[in-house]
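One chain comes next, on its own, written out as structure tokens in the form predicted alone.
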Amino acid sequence: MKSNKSIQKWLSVLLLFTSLVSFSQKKIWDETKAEKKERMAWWTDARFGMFIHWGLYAQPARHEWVKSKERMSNEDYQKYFDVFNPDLFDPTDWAKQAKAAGMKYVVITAKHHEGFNLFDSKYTDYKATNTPYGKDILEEWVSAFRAEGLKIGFYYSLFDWHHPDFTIDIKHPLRYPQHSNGPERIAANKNPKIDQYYKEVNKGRDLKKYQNYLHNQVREILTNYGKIDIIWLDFSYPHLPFGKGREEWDSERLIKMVRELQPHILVNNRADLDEYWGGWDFITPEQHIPESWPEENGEKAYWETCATFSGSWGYYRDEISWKTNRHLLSMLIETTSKGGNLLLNVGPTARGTFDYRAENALEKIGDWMRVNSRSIYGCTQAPKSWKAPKGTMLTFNAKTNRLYIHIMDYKTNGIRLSNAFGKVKYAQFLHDASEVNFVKYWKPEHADDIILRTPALKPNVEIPVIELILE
């Protein structure tokens, strides 16, 4: 008998243990690693993609978070949805756009924070078909970039400026009015007045209906439209005063949704479930490169950076902030050269054409890549057996057993590379496989390494790159 009870007690620690364990993991689903990294090699083999952020904020043209930035009441925004009528709109224009800049994936704005759906939803009459266009324009979209052989992302906002259930919190533009949009600068001390005005300002809004619609419409999007490969879910803020995350969103039952739908899809990292196996899977930067390839638990994760041509996600006429081609290029060069994908994005004008800036971008973007997309495509971060000359990035195909030398300082003396005599069957300029003849390097004391000899004639390339074919 005491010995049964002595089993008894053994099984009940076990059980315990096991529970805390499985409680620690906090798992979505069940995955392996090897699972997750074929799930998710078509993405990593791509490294770069399109975002299209177009809402009704196209027409005042001044920025995505016009609503919120200036405080626009439902009734104050509604003479956009009245007026909304893309009649230029031309999907499989935009997709040739994107495949011929080099772009393998896209992801669009089926909703953004401003509520507005591009989708026939059938639970708001807040949609492109219920304004002067008419049309499901993110039928019209799939239908083309899938044309195209483009893979199919879509983004959809968290939180809702438009729902009238949606609560009003310190983004929305009806927030206290001493409140601003920069998370710096709202004040995180406890105010009774600033309490009082939340509690009497969402009387009668209930979250949890919201919550329900914005379950309903992510099942929507990842039903009616077929296979999906990404959806980008944005964004929580729950260590902001009266911010929202998982609780809000009800992420937990969210995500296990998204993947019981589509179990082959891309989740990005935003729906405040980090410490969740399955609750992501890739890391989100915005609008910057971190300084080394990004990790999580000690391990190197899936990241990819999202970036705008200028300082506006949306259309913004008057932006004058446009990055040059040479920075958009060094940004895919180096987000590759530390193992993450680029996300650049396009915001389409009110009329449904790109930007001529944005259409300009794109065609310089598309004649580099044309050449010398090999350093991008199926490449990473290089081993750390090769360091990058000053001057220069390296990215590295392991299945082709390739080196790319991207040339940002062009000299005309040559390139040293360390440890590489022996190492290097051929070197050839990517962009024309014209030869680059090297040899040892000639100081004793660096014997192991080899001296690339660039012309001095730099060529007719934004950023030359050298492909070193490997012993």
Ligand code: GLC
Given for the second form:
Amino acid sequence: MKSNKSIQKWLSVLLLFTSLVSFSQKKIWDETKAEKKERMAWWTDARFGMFIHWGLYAQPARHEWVKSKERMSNEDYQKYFDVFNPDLFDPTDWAKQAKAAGMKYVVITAKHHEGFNLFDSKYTDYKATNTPYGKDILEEWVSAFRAEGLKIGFYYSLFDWHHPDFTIDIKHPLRYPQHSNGPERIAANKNPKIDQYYKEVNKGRDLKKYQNYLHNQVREILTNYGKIDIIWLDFSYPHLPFGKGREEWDSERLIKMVRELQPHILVNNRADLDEYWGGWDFITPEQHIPESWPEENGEKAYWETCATFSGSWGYYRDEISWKTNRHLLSMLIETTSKGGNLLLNVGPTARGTFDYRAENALEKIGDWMRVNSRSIYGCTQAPKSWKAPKGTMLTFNAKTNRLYIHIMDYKTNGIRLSNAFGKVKYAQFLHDASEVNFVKYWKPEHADDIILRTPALKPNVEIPVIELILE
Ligand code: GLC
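For comparison with the form predicted alone, kindly provide the form predicted in complex with alpha-D-glucopyranose.
Every component of the complex follows; first up is the chain already shown.
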């Protein structure tokens, strides 16, 4: 067994090492942790936002990756550009629906991987203003959403399947015919024909020119639309054959520019700058909620799960795996209970409307949020001393000192909360402020516990919440 002294020695070496690592962390800009916390505060309070994936892919209506999945050339895809005319587009209606669902911020795809721009860019003709619709969608969108008091964000795809200088790679619609994203790519890579193919097909393409285009467009969207609260850059794949990352995007320079243009802006983590301080603000688990509050560099990270109502981000007419209201609410509660945010996606139709299934889902979330949002806004993971009773999830508001018990599996005969005796001033259901009586647990071995007397009948809310006002 090691002596105490040698353990101490090891610990101090470890401490020195970790402080050296954090000291030597590369920096994109100067900001203290406290300043970052303050900059992020509106977002951590908000907890809930909307993602909007909208582009030409709404017309094929079979996934936003359709161009790549079906290996369409620019010519094949042109028909969608030629007829794009969302005549029913009413951004105020969208904004009202987001707001009524309880969402506080909204991120829209200014450009997705297909390369089509919702905005009027100086640097391309491939934009909404040149379609039959003829207007700058981003401009209309921004003013409507701002008017409803929502924070606004732009998603911008780092890669581009339309730009003539973007080099063809494994994700591109024109990739090597047998080159897939699946596990078989490893085997396929060993095929020398593949190298040859990419060499040939990329002749005349100048990635540096694309890099300039990307930087110019990010500058445009962060200059021409006033204050932007979030930028969501998507994504890097340097580890894949012929993949792209920080070098190809020149991410360091890109993020520095973003910070200069909009110093308050929040940046997601997909520009391949993981180890840079300031290279990103929050991490972005996709379509899943982490088991526990995720950590980066040994510290709890700011994080946001992005997820779809059903299996695709863009409008997908025939997709049927729509999540239930209960499932969606439980995702929101779970992310909050682990200190994270939820960005829930709508893929509008090519007429410019929300799909009826998305509208229904938003409405039901709104019904719950209208009376229960106090357990979400400004809330986070409960302090360790509180243990969630079986079948429940906890959230906590440090400012108001209130604890929230979300009853996922309703039980009539009471809920036992450990180590709570003497710590609770008052308990009530959140949706109707009706008192929930509680008593000290009678078993001597659990004398510190209380039993909350839940009524026989489950209240008429999808997931009832008990609010505890703490001593
Ligand atoms: C992925 C997909 C994309 C979607 C995004 C949302 O990166 O490529 O279609 O926009 O995830 O997180």
